[in-house]
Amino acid sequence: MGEVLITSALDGLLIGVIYGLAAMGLTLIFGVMDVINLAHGPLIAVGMFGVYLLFTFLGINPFVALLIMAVIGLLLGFFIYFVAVNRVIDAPPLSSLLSTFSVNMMIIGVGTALLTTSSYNVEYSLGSFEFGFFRVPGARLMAALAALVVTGLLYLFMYRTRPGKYIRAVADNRASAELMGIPSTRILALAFGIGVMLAVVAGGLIATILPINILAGGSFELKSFVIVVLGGLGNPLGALFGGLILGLIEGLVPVVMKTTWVPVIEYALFVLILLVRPQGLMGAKK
């Protein structure tokens, strides 16, 4: 029983890292511009199918395809920001919700028309690795390591580069940042672009380990909301922490009870955190 628990916990942590990366894009956008991006799920699906199509039709290694999708995700984020978000960023919250929900529906509509809702698989394998009694598929281990690398690069960008410091300054006080000569519109576009890029990359990583369909991003969007509440809205590293918690729940709960209890426990925890510590486990008290 002990070996089963450890194996399940490690397996959950590996998928939890990817969940955390998926949530980082959502929490970064909210933390910088107070916009809840309801197109987050479909953008994850864009990453899934981008990697699938590049691998299936062009033969590009999925982890190399991630680099291509990262660039596409960044540019797509810029486009969505200037077309759908920039004009409503200072409007009442409902305006930005409706705007990003419109993007959500357009992506889902086009994706469903082109790809239907059938399931697809990226037929890619790296064998498996054994660590004592723990065996993990190579692709899952590689995906988790890639998610950690992206998280590390995000941290370095935010805290060691000038654009990253500009993003944090605008998030802290946009008016003061503008008085200091920081071009807030471009910085907000950059933050939104990075948030979309993180969602797309996370979707690409998910495609290497799980079956995908055009609606699959919706479930990961819901998980992302749970994660950002656990870790603290606006806290990208908190999102990683929340992802690990969610991954542990999904790894350990099926060992002791039916799998159908997993979402019940996840959303019960979601409500509990909202009631007890609404700023999240790693959020600062106001």
Contents of the next structure:
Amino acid sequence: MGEVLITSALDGLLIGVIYGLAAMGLTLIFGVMDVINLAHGPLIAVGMFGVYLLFTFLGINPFVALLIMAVIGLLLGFFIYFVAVNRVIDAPPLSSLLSTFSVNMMIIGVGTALLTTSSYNVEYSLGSFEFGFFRVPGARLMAALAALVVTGLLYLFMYRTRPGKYIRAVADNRASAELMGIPSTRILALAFGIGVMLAVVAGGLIATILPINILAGGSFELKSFVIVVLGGLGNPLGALFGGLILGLIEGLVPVVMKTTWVPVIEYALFVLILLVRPQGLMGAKK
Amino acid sequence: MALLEVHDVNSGYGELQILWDASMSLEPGQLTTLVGSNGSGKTTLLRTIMGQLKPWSGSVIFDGEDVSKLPPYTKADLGLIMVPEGRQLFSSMSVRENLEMGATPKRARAHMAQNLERIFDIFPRLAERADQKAGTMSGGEQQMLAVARGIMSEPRILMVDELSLGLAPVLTLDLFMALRKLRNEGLTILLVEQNVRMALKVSDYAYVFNEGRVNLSGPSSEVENNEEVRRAYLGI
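Switch from the form predicted alone, shown above, to the form predicted in complex with the partner chain and output its structure.
Zooming out: every chain and molecule, the one shown earlier first.
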């Protein structure tokens, strides 16, 4: 029993890091510009299929493909920002919800037309590693490590570089940032681009460990909402923390109950946190 | 030649006109003050100069160039720097980071280290609190930081909106003295103040604003002795 528990917990934590990474994209965008990006799920799917296509048809190593998809994700984020977000950024929240939801529908529509909704696999294995009595699939370990590296890089970017500090400054007080000479529209586009990049990278990492389909992003988007509320809206480090909790639940619950109880417990927790501690376990922005 | 000229500017919010043919000019190296009662349009004029509000008509000329239609961040790059009313700090960032953000214009970024040293020299309190979050400081310290952040931008004109608002008299005096010192080092300053008595004491030239237009202007010592000003603002 003890061994099963530890293995399941570890498994859950590894996938939890990736959930956390996906949620970070959502929470970063919300924290900076108060926009809830409803295209988050399909963008995760874009990352999944980007890595799948680059690997399957061009034979590019999934982790190299991930770098390529990161760049594409950033550019895609700029594009979506200027087309769908910039003009409604000061409008009531419903406007940006509807416009990002439209982007969501377009990606799903095009994706379904091209790829249907069937399941695909990235045929890539890294064997497994053994630590004492428990073993971890290599791909999972690599994906979790990659997610941690990306999280670390995000923090270095936000706290040690000028563009990262500009993003924090604009999030804090946009009018004031303009008075210092910071072009806030470009900075918001950058933040949105990074948020999309995180979703795409998380999707790419998921593709290396789980079967994918064009609608699969949706469930990760829902998980992202739970995670973001757990960790605190607009708090990227909270997202990592929330991801780990969700991963743990998914790893441990099946040990003692049927797997179908997992979403029940996750969403019960979601409602509970909203009722008892709406600022999240780690505190929301402001 | 004047460094900044405002010609017959009309402006306001939505349909509501606040400024009515407002005109003023700033001479280089002088500390000019803009005084007037609450709601007389002083802040609106500053916001129009900075580009946060677009002039409906009239023009803003900076260093011989028409800058009426430029956005605030371009104006900041040119050297027009405003310290807004109510400080408007980046409250979740550290004091040092706030100062770094001040050093965004290209001219200022090159001299950031020297300017930081100079700031810590003028305001030793900020050096002590460099790694503290800006939002956790006292009101007076926050106002110091707001002014310091402006200086970090290496302004060609520093515009300060309501320097003394909500501050204890001792702190207010300190900040006025700091502005005076900057003026003596050659900086052109526009000070918007409700504390008319102090503003007239510390400045070279004064504009008295009333209902969105300039009522009276002249060297501060003359304005101070004007009968109407003494009655309306100084309570004598």
